[in-house]
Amino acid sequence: MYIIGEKINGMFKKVNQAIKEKNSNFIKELVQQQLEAGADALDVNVGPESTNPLEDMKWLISTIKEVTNVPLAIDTTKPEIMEEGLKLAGEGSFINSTYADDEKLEIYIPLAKKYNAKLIALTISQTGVPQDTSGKMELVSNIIQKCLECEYNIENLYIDPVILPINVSQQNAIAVLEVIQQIKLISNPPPKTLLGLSNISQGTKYRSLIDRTYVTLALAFGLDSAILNPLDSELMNSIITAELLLGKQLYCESFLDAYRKKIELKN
């Protein structure tokens, strides 16, 4: 599974403080920790408390680029900040993210094409987050149709069916799994699927347990990618083991160590 590390986010207190103080050493260490734990890409979000989000985003990306060239997911709701972030991040990075409304897609699809970026599209519209499978799939169809109209490569499209906290909507968790499965059948080639995994456990007592159990289910339904906490070793072990049992990794007695050896070689 393609893993996007979630930790460089100004919503976390220590990251927020590092951004305010321009503490590049803290950010660089957090980058290395996530990559060593198995992240393939890194989400970059300055957080809601930033008083100068454009300059903070530019500083974060420049700081990260000093230690790695992995793809970055530029996480902002402002198109002007997104474009500046993509300029610095380089080709192959991610737009995180767009809603499924036409007016949003008409902004972000051309931006993705211009910078050869991957596009994360959420099954959210002006009316909110659909709770059932059919409502989500209707938005999925609209996203794909707009991409085809704009001649955007569907293989670079990542659709997030939007998981809600389990203590808010249990039915939504089931619908998301069904959508992940159905997306594989909607086009050829199909878009990829992605989850902001930690949303499902938000506000609950057993966050790590819920996250790792749900991602195992999602992998069995065909999940391709997730934005998650790679520093949660039990979560990462569950992902590695699930992929082993699904035939995506070769078995050996030390399969966890073997997987991590691959990470070391990759980095």
Second form
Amino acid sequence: MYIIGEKINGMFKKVNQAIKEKNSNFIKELVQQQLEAGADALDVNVGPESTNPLEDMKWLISTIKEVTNVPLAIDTTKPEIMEEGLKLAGEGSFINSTYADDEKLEIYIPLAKKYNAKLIALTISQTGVPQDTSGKMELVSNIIQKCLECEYNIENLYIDPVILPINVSQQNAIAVLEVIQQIKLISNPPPKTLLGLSNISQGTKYRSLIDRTYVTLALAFGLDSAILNPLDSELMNSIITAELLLGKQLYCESFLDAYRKKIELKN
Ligand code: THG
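Same protein, the form predicted in complex with (6S)-5,6,7,8-tetrahydrofolate this time rather than the form predicted alone?
The complete assembly is shown below, putting the previous chain first.
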């Protein structure tokens, strides 16, 4: 599974403070830790409390770029900030994210093409977040149709079927799994699937247990990638083991260690 580290997000109090104080060492440390833990890419979000989100996003990206060249997922709802972020982050970045409405897709698909970026599209529209499988799939169809019209490579499209906290909607968690499975049948080549995993356990007890159990289910349904906390080693062990059991990794006696070594070599 392709892992995008979630930690560079102003939603976390300490990160918010580091952004305010322009504490680049704190950010760089968090980058290193996530990469060492196995992240393939990093999500970057200035958080809801930023008073200067454009400047903060530019500062975060430049700070991260001093340490690594892994792809960044630029996590903002503002197209101006997205474009400045894409300029700084370079090719292979992720646009995180667009809604499924035509007006939004008509902004973000051309942006993705211009900067050779991957595009994360949410199954959310101006009318809200469908919590049932068919409502989500309807939005998936619209996203794919627009990408085909605009000649955007579907292999660079990541559909996010939108996880809600399990204490808000149990129905939604089941629908997300069904969508992950059905997306693979909708076009050839199919788009990829992505989740913001930690959403599932927000506000609950046993967060890590809920995260690692749900990701295991999602992998069985065919999930390709997730934004998650790579510093949760039990979560990472569950992912590696689920991939082994699903035949995506070769078995060996020390499969956990072997997988980690491969990650170290890769970075
Ligand atoms: N899809 C896409 N992008 C996303 C999400 C998604 N980006 C943001 C988010 N969801 C994924 N990242 C996080 C990061 C942190 C948390 C959840 C998801 C989290 N934060 C603690 C909380 O809210 O309880 C913060 C607590 C603290 O201050 O320490 O759980 O779904 N495409």
